[in-house]
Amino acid sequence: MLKGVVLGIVLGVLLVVAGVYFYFSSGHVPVATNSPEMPLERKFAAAALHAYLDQQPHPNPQVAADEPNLLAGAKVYKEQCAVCHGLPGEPKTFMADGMFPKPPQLFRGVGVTDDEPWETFVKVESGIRMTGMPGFKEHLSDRQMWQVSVLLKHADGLPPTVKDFLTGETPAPVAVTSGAPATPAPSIATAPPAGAAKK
C-alpha cells in the first residue's frame, strides 16, 4: 500500500517535471514582447521579486533630497533611464512601447513615488532579469544611483528648475555637469538587512 503511494507520488511528479520540459522545449511559450503574458507568469515574477526584495538591506537615503541633489539625479536619469522610462510630458519611446513587461512612465501617474529610495535604488543597482531592466553597479556611483532614486521618490514635486532639466527647457547647471567625481555614498551592502538587530 504505502509502496503505491511513494510510487505514485513519484511517477505524479515525474509526469508535471515532463509536461513543464515539453511546455518549454515544443515552442509554444510566448517569448516574444506581442505575445500573451504565460499562466500566472506576472503572479510569479511579482512575487520573486518582492520576495528578493524584502532580504536586502532597507537603508536611509544616502544624499539629502535637496536642489543640486535632485538636479545631479535628473542628469544621470536623462542620459541612462528615461529612453525606456519616459520624460515629463513626453510620449512614450519606440523602445519603451516594444518591451515586454512594458517599463513604467516614471512620471506619469504615481511613477515609484510610493516606494521607498533604498527600493529603488536595490532595482537600478542590481537590475531585474527577464524585464529588460539592466544593473548599473558597473556603471554608476552610489551616489549618483541614490541621486536617481531620490529623485523618483520625488518625482510628483520636483522644484521647477529640475522640472525645467527634465523637459529640456533649461540646459544642466555647471554643478550638475561638473567633471570633478562625486564621493561615492557607502554601499547598502554594508548596511545589515532589516530585521538584523533582532536577532
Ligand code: HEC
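Just so it is clear, the model here is predicted, and its values are computed rather than measured. Numbering follows the first chain given and starts at 1. Note that the rigid core is defined as the largest set of C-alphas that superpose within 1.5 Å between two forms. What changes on going to the form predicted in complex with the ligand:
Superposition of the core reveals a Cα shift of less than 2 Å for Val20 between the two forms.
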Contents of the next structure:
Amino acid sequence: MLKGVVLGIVLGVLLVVAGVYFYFSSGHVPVATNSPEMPLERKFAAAALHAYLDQQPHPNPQVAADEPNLLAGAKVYKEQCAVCHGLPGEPKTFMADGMFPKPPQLFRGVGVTDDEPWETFVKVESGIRMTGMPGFKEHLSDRQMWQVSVLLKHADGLPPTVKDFLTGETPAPVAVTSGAPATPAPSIATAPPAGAAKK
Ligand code: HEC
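Go ahead and give the structure of the form predicted in complex with the ligand, now that the form predicted on its own is out.
And the full complex, kicking off with our chain again.
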C-alpha cells in the first residue's frame, strides 16, 4: 500500500518535470519580444521582485535632494538610463520600444515618484534579471546611485536647471559636462562645485 503511494508521488513529480521540460523545449514558449506573455509570467516575476525588495535594507536617501545632487543624478541618468527610460518630452527610443518587458518611461506619468528612493536604489544597484534592467553596482558609486534615485523621486518637480539639462535646452553646468562619455563611472562623488575645473 505505502509502496504504491510513494510510487504514485514519484511518478507525479516526474510527470510535472517532464511537462515543464516539454513546454520549454517545444518551441512554443514566447521568445520574441513581441510575443504574448507566458502564462503567469508577470505574476511570478512581480512576486519574486517584491519578495527580494522586502529583504533589502530600507535606508533613507544618503544624499539631499538639492540642486547639485539632482544635477549629478541627471548626468548619470542621461549617460546610463535615458536610452531605455527616456527623457522629458522626447519620444521613446527604438531600443526601449523593442524590449520585453518594456522599460517604463520615467519622465512620463508618475514614473517612480511614488516609490521610496531606497527601492529605486536597490533596483539600480542590483538590476532586475531577465528584463534588460542592468545592475550598476560595479560601475556607479553609492553616491551616484542615490543621486539618480532622488532625481527620479522628484522627476515631477525638478528645478528648471535640472530639467533644462535633461532636455538639453541649456548648456550643461560645468560640473556635469566633463568626463568622456565612454567612461561608465566618472567620479561625480568627488566632483568639485560647479564652476571649478575637473579633469
Ligand atoms: C537596457 C535598458 C535599461 C537601462 C540602460 C536601464 N534600465 Fe531601468 N529598467 C529597464 C527595464 C526593461 C525595466 C523594467 C523591469 C521590469 O519590468 O521588472 C527597468 C526598470 C527600472 C526601474 C523600476 C521601474 C518601476 O516602475 O518600478 C527603475 C527605477 C529603473 N529601471 C531605473 C534605472 C536607472 C536609474 C537606470 C540608469 C542608471 C536604468 N534603469 C537603466 C531597462 C533599463
